[in-house]
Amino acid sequence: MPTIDFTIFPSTRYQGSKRKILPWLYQAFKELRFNTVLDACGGSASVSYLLKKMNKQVTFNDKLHFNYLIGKALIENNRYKLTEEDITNLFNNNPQLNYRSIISEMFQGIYYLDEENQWLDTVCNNIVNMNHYRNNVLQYKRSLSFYALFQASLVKRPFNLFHRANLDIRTNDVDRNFGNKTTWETPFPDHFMKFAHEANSLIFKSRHNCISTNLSVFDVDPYGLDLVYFDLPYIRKDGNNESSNYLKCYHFLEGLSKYNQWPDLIDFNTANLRLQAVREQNDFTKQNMLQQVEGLFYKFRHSKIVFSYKVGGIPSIPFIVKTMKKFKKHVYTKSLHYTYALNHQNGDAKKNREVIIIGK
């Protein structure tokens, strides 16, 4: 088993990312025999990157297109990087292009300052129209460019989310006990270059070809997989589950990834211009979670399963264990006290525990 340097991994502000607990997950994965693996809801790609580092044949999957591009950039890509010339070209206006101003015209005063919206429009136009490479190279250059753009967009947002039109949190001249004013006010190009260089440093070729797919987990081909890893949205028993709907929280990044189609996808009845059919595009809700989990276990019954969840959610850990035992002979759990930013239960080791349920 290769030695893993956990300091050389993608950094992310993505909600629910397992980045901080990768060493713990690594120990659990090492106990299992597998070669082909599906990261079913790949998100920030942190776990897929770990599995790629372990020289597994990884299929990264996520229903959101912007996450798919992250998987394309960091997991499927095993060779191509952004050059300094690529980055310079992304920042500059090309006199041969007819630039669209989608963000400047539609999102004024919602998430970023006017000059920042203009910069985002410029870079998106340049990414979409990047065409001086062969197609097999171009797909990875574009994905890396979007990766850097997504990460730069996240760090300049209060709470690293797009669930509310709250630019005023940045602009109001008040005392703050949270957030990072310096990071918010750092220019977009500086953030972009940082994340572009970081992405370049992460590209490597493993022993197997890895792929990124953009499907509902229920549409993924279940055959030929030794192991399936699930990290589903966390559904709380009570309270607001707004944060469990990733399209709702990151709709702006999804729009960036579909820049030319974006105006046709917007729900103009929402104050912050979310995408249409947010609820319908969410596979996992409080109402359907129990049924969906059992359906997934049945679908991937021929593979080993590692299922990440937290104590206190829907379904409960005992329900997950009981349901998994319908399809697996040997089921066991591992747990870890885990702290999250802005979580008042961090000090409670019983309530705030990350759990993995393993079935084989």
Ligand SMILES: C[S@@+](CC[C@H](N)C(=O)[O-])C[C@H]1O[C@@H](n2cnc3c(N)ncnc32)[C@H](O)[C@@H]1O
Second form
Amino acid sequence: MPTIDFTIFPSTRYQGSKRKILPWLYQAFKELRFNTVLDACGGSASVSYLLKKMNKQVTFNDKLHFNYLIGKALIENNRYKLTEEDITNLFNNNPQLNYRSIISEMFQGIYYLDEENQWLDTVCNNIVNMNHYRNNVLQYKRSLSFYALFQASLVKRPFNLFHRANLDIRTNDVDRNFGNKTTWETPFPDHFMKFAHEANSLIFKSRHNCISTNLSVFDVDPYGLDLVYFDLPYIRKDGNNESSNYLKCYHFLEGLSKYNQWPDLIDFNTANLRLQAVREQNDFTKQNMLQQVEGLFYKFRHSKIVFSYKVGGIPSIPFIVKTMKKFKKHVYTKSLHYTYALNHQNGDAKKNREVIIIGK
Ligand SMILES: C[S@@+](CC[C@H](N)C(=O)[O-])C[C@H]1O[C@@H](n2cnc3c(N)ncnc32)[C@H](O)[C@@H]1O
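Can you give me the structure for the form predicted together with this ligand, which would complement the form predicted alone we have just seen?
Whole complex next, starting from this chain.
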């Protein structure tokens, strides 16, 4: 097994990302024999990137289109990078193009300042109209450009989310003990450049072809997979589960990724202009979680399973173990107790118990 340098991995502010616990996951994956692997709910692609580094034949999958593009940029893409010329072209107005201003017109005062909205519009138009490459190259150049755009958009948001229209948190001149004013106020092009260069440094060719898909995990073909890794949205036993609806938290990135169709997808009855699909698209809720988990174990019963979860959720860890035992001869768990900083400024920290349930 190659030695893995965990400092050269995609950085991310994505909610629930496994980025920080990859070395621990690596130890667990190393003990298992497999080649073809599905990262069923791949999110920021951290885990797929680890599996690609392990030279596995990875299928990255996520139901959200913007995540799928991240999978294309970092996992499926073996060689294409953004050149300095590509980046300059993305930032500049091309006099031959007819620019749309979807974000400036619709999202004024909601997430970003006016000039930032204009910049986002320019870059989106330029990505959509990037056409001086052949299709097989273009798809990766576009995904890389979107990747840098998503990351830049995330770091400039309070809480790194889009669940509220709360630009005022950034603009109010008050003492705050959270967030990172410097990052918010760093101009978009600076963030974009940093993430584009970071993405370039992450592209490599592994021993197998890897792919990115954009399906609900319930629609994925379950055959031919030695192992399936699940990292479903976390459903807390107590309290509200607003943040487990990823489309609700990240609808703005999903909109960026479908720029030209965006106006037709918006729910104009919501204050922060979410997508209409937020109402329909939540496959994991407190009410259905037990059946959904059992359904997935049944569907992928021919593969080894690694299931990530946290203590204190629905289903409980004992329930997951019991259910997995219906389909697998050998089921065991590993857990990791780690402390993460909630707030860098006041040093507040929280304990978290990550568990993986492994069935083979
Ligand atoms: C906890 S996050 C995964 C985090 C990921 N392991 C990482 O390290 O970034 C859960 C992911 O499940 C995705 N998701 C939600 N419902 C899904 C479904 N029905 N099929 C596939 N993916 C889904 C969400 O879009 C989200 O990216």
